[in-house]
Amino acid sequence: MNISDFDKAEILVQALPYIREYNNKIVVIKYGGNAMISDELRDRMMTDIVLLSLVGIKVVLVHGGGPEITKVLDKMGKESTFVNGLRYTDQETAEVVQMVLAGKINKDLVQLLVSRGGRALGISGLDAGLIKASKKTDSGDLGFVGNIDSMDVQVITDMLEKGYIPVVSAIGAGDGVVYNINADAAAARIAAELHAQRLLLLTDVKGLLRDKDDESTLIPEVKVSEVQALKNKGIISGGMIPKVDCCVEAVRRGVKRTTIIDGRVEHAVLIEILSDDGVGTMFV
């Protein structure tokens, strides 16, 4: 698509109020799903994050890596088991999770950001005691899956102050044990601890739909007080429940706005942050 120089200038002018609003503010992005699997979408996402950083927005990227973990386990001949949508993590799986998340995926994302002109550093929840966790017990026995007990985000704050884009893998530790942490929950808690302006959760659907089979029924905005009623009606159900719960927790902990957006949409993050239109469902 060819865009004239005039149209390019007009686009920049229209983005100016949003650049001004978010300048020197923190935006936490949870990254995963198809946006991570597709090479093309991943490349564009990293370029968009570098752009946000270069115009003065402090971006923190928190990532999962479920499909990549499953791929490695498959190569090992080890079957992946899920309980209520959460990966059962035995000792061997926990070692694979640490290797894939804190190793390959984290460093691949850092390299992509750097190659596109960004300054990025990769860390995990283990570094500087970032995520302190204990065994998750409220969803049956999930093995080495953890709940977040507390966070020390000083290491992220230090990185942001020096102009880096922190890239955080969602693992934590407690009493010498490493735990697999839900990346949505990690991103929500990090956003709250950093007093972030925005939290964006990238997923594989358009947002919260009144009819899950009809994308035209997208609900653009939800008040936290409305969430329980939407659950009672079955509008919030299945895998959307934990994502919505993370958004609600972040808002209640002080994050101004949280949004579930479709990571399959090109430039979804830029549209959400730098335009009137926005994408997905915002929780306020």
Given for the second form:
6 protein chains.
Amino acid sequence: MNISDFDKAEILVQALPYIREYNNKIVVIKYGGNAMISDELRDRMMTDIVLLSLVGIKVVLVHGGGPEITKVLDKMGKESTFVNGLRYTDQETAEVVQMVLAGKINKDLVQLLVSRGGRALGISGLDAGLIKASKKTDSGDLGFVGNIDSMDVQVITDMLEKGYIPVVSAIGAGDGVVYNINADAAAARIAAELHAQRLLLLTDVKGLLRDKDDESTLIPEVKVSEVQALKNKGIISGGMIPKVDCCVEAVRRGVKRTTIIDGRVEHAVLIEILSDDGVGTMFV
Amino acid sequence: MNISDFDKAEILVQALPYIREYNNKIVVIKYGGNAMISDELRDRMMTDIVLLSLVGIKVVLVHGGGPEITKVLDKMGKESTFVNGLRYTDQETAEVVQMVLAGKINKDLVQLLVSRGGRALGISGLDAGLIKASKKTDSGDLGFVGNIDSMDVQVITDMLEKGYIPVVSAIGAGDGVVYNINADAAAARIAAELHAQRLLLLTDVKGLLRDKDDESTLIPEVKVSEVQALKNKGIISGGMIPKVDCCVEAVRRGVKRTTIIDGRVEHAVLIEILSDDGVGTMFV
Amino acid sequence: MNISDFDKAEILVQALPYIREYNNKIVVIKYGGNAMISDELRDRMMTDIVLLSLVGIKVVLVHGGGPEITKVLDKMGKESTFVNGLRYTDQETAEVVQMVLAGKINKDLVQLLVSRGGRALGISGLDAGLIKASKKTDSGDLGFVGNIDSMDVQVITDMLEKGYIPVVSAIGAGDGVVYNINADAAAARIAAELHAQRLLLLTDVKGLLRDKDDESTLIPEVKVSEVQALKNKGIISGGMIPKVDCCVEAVRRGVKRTTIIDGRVEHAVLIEILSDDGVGTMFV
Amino acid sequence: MNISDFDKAEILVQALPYIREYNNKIVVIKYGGNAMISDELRDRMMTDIVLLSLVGIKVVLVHGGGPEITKVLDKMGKESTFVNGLRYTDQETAEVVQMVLAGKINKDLVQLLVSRGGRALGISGLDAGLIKASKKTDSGDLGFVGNIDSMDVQVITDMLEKGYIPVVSAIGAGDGVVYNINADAAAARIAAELHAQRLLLLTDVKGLLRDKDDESTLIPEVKVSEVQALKNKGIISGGMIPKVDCCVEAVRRGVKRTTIIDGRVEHAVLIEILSDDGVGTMFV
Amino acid sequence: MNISDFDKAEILVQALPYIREYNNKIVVIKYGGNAMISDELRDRMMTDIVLLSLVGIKVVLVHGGGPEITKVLDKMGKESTFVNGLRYTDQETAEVVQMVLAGKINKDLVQLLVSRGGRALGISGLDAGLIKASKKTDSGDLGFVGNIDSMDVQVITDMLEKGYIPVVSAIGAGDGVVYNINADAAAARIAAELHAQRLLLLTDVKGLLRDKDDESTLIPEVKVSEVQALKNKGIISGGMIPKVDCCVEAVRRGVKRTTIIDGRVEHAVLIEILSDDGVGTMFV
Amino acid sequence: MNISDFDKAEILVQALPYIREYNNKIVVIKYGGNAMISDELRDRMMTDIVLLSLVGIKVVLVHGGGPEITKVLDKMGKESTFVNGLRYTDQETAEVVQMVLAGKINKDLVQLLVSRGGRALGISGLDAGLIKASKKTDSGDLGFVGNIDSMDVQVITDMLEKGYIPVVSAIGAGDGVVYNINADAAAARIAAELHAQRLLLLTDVKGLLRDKDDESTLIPEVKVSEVQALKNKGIISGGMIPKVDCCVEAVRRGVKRTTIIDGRVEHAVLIEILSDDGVGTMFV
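In place of the form predicted on its own, the structure of the form predicted together with a further copy of the same chain is requested.
Every chain and every other molecule in the complex is listed next, the one we just looked at coming first.
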């Protein structure tokens, strides 16, 4: 496409009100799903984050693991057992989770951000006691899967103050034991503790759909008070339930706006933050 | 023109290397000529400056007067006398110059910047003793026209540190007398004292042309060492000479790059700073 | 007069309790009237302000316009129309007001302060969005005369913190329109927002007189609660009413003491601040 | 052993001169070997580091990998190939190295330090561009093994300033490729860049021995100028050569004292820093 | 006694939890009695204080006078008169008290601390208006003996912030008159104003004893609410009453724990702070 | 004397250039002689110092002892022995010197300054290791009289930064021994280390006289290069020699101007600093 210098400048200018609005504000992004697997989507997203950081937005990136963990477990010949359809995390698996999250995915993201000019610093929920966790017991015994007990976000505050982009692996510790933590929950809690302006949860769907088979029925905005009704109607169902619960919780604890966005869209984050065009469902 | 969200995002991303390069760097812009007269050009430029400021560039705006001064003098029925083709500035004219520069143009610019979200603060060379001047005597007696003797840019440094966009009127004082100062010279000296990364002088021509009647002969880049030869050949001549001398002086005192750009081009400053496409002649 | 070194030292020492009392405190001075017109009074007052600043008092100088504006309007052959005895400010007049206030009077004061060793910085209500205003409608249509809607004194706080003497022109902006603002009102509001220790309003009368024809009937101190009674008796009347209202408002918003002082007295400000001898009427 | 309160206090007092000497000074510790494998030695060492940190010493911990890497490679059924006796690091191995260092060992150390009250923060040479590296070519093609090209220790300085204990994994990046870095070399370079007071390299030997089979022939102190002679005599030989070279390099770049200490000794670091009794060979 | 390096290190490590607990916390120590007279006890205590200071505890040392004052008065041939068994402090005696406290004892302590590497700074209650006092009248006319009216601990806060160990002489001033102040009361009030973590009052007894003739009946901990009952039983009696009252007052004003400890025990302060073994009676 | 408000204001204004000149500059004053003995002179001088401090001058007051020491020694029935006309300071005398200087004179001055609104803080050369001294041997064995070996003025710098007026007693320590130090020498060295703007030595003579019996022959200014000639001529002689040597030394080490002024003149310091009228002999 051939765009004139004037038109390019106009497009930059159109971003001005959004840059002004989010200047020096905190935006927490939960990164996952396809945006994590496709190299192209991932590279675009890292570029977008460096850009947001350079125009004065304080971005915190939170990630989980997913397919990478399975890949390494497979290589190790480690078979998975399931409890009520959820994978049981034994001691060995827990170690692999920690290793893949904090050693592979985290550092790969950091490396991509740094190579694009971002001052990224990768930490985990273990560092400086960020995430205190204990064994999750409400869904049967899942082994080393933990709930967040409390957070000490001082380390993130310190990093933001020094101008770094914190990249956070969702693991936590309690009583000397390391637990795998749900990354959506970690992102939501971090956003709440930091009084973030925005929380973005990347997923592999277009957002909340009235008819789950028809993307044109996207609900662009949901009031927290409407959530229960939407659950009753089955519009919020399945894997969307915990995601929406994270959003609701974050809004209740003071995050201005939380959005479930479609990580399959190129530059989804940039479009969501720096334009009027939303790419998902916002909870307010 | 209809541009997709993806293309818009791509255009933002293309600006990334430039935003990174100029992050926290000082860019001094001498504002004048047509960019000053056309309301549309002026509004665009103020928007551009707010944008540059918000993406982390420390912009200093220096302005002179021109047609506005004549307009007020005319209204006052004040006739001008000329010395060697240059207007003689008597006491009454000097007062009008101060009034129009520091009271009209400066505050109009400030007001435009503020209304677009910029934290603009308008000062003059008198404030906090910024510009010390004395009577200019090298071109005959021109009355209250001054040369810059010295500068104390502490006030600009303080304002930049506090996050303001300084807008500076080119007047100075010496021995209790206020002098009209050439705005190009003021901008060049301010850039030098601040060790600015860039100095942009807006003019009403495309830049330095090999053939002054053919805009396609624009010289995009000139080494300071080549200037004398270009003067000898008559390529640098007339009103361009003092402008080029300011550029040379600024480069010699440590400004990385100084550029004469075409203020008639819409978004000239934005294109010059945030893209590969130059819109004038750069001195290095 | 021949005063010995010892007596001179004693006089300095007598100022000690006042210097101590106002050390690091904010004093807002509304400057106007004869003190503005007589060169000798003006020079003395600027010297006094530099002295107050050097002994550690944070002075903020607020000024309006008055005769200078008329002078320029006259030169431009601009005739004035009146509404209920108040001058109607049309668009052209409004521009002249801005130009004279922010360009002439403000910079002349700055220049005088700087030449006496003061670190003066002249701003207007437009700079950094200091004064937000809207059209004044309570006294008929006066054109571009505005009321103060809100203030953002951050710019003054920043300047005081950096050791500057802010000199403020009483104009404001709203919806892109610039308004002429009453300087007494601007000074009172600035004093209130800064939680100033003192507000001094310079006038051309001795203060509040019980018998307006007998200066020996000066009322040195008035309680805010007594004001209504004094208005009823006609002791506060005419042009004194809005000034007194400003004082009352400032005291109500937390300024410790506000005083209407006689700007015709040489060194009035110095005597008022650094001695026991008051030179006007104080509201507490 | 039964020690009286008085004797205990006396022992604390004996540490006073050393605490004073190293107060607010930087000590870089390369952690490896047996001290890494024995849980008891490791736990003691982490406690010692928290203690050093609490008494005001700025400790930086640098670690490599070793047996843990082999363990994971084995689990993955990955066989190693050797070049001149050195393991060839292919792409897959490089990823495992990164994962084990930054995800397993680093976070395990962080977790131990945090649980003892240390404010530990684990980073790698990738974070904030700490270690720039390029392919090592001087020992044949070893694959993804890198030399340190340059360092930007700003991130460590920032962390020390904020009171954290940096724990650093020895990997680096160049041109988007991640390299395995020798941890001794990384520690030595970090110590040099930080102008550290002390560099401690933990090994599995008692230090430099005149007769390598007789631990009673330990050389407690070596001048940098004597190193070549000791190499010629074969006293510095084998795996000790690169370690000694690191020490010499660090001393030359301004580290006051570097010591090779015996990591098999319990509390080796504490004894080395807080007492007169050395536990290895010091290079000065 | 022959203690191995390992055991020494273990003893240091045992102090870790206490060093962590008191890190950056304020501990106020009232120094007096035998600990002041015996050179050996005094030297040990000064060493202990330097050690506590170096491991990050903010120590404030408050002292009174005692035998030194009598010694100087004797030398001057000054006889003492008594009022209800308390020494009457006439003008001359008051001057001697000031001289001995602020000039002799204070500077001797400072000198000892400095020579051991402590950054000690000796002040009195007169300096920067620390202690405002007035004549004590509740025990008959004792002359220049004062009660504390108020405190301005800013000077101590400033010194702690700059890393000094404040050593404070218990004198105060009011209306230009200098008063002798009870050092226990001064220490308690300083601890309260600084929200200290601990207050230690050194005495010449083992602590509070159930049977004052049997040291084995030491009461290790007393609740503030139990004090009245202990007074009624005569367990708190005589000179212990004002000391206990100081403790109670300090606890009520927010000091976490106050302890009366036995200054005759070597390293009493170090044992009390850095171990589990208490050496007196604690009030909570 | 009856002086009008206007004249009083004019006198304040006359001090303006001097207040500006010394703003934020350091002035070291050696206080002694009659100014110390006469209560009236002393009170005036303390008021003057508070005034200088409040108008922004950083005053450091250094004092010795003199008659007060003799008074206390007399009371103690201590007889003095003399060596070459200089008093021999035995151990007991040294203790009295310390006590009187740091406990009596220092705290009396502090108390006077505080009661006039000065934030005075009294220290001695022992505090924070300010003055390192060793036994003076160049004038025979004088006992505990010391020379200054080195100074660590950090403590004075810290106090000035925090806004205090340091009052310094001239004693020093070396190898655990406390020495009496000449106060002129201490003041000169402190001024040199602080790069003070001015050093004032108060004496009981009018200054340097050409004819020592004729006060009208006062030499107002002496170049350091002229001193030797003046010594040869006997114009600088006796007790003036060490004072002049201190001045010369201070000027050589970078103090702008040092002056010997007449402490018998009321407000001598104020007149010297805040007016054109000098009251002694200045060395430049």
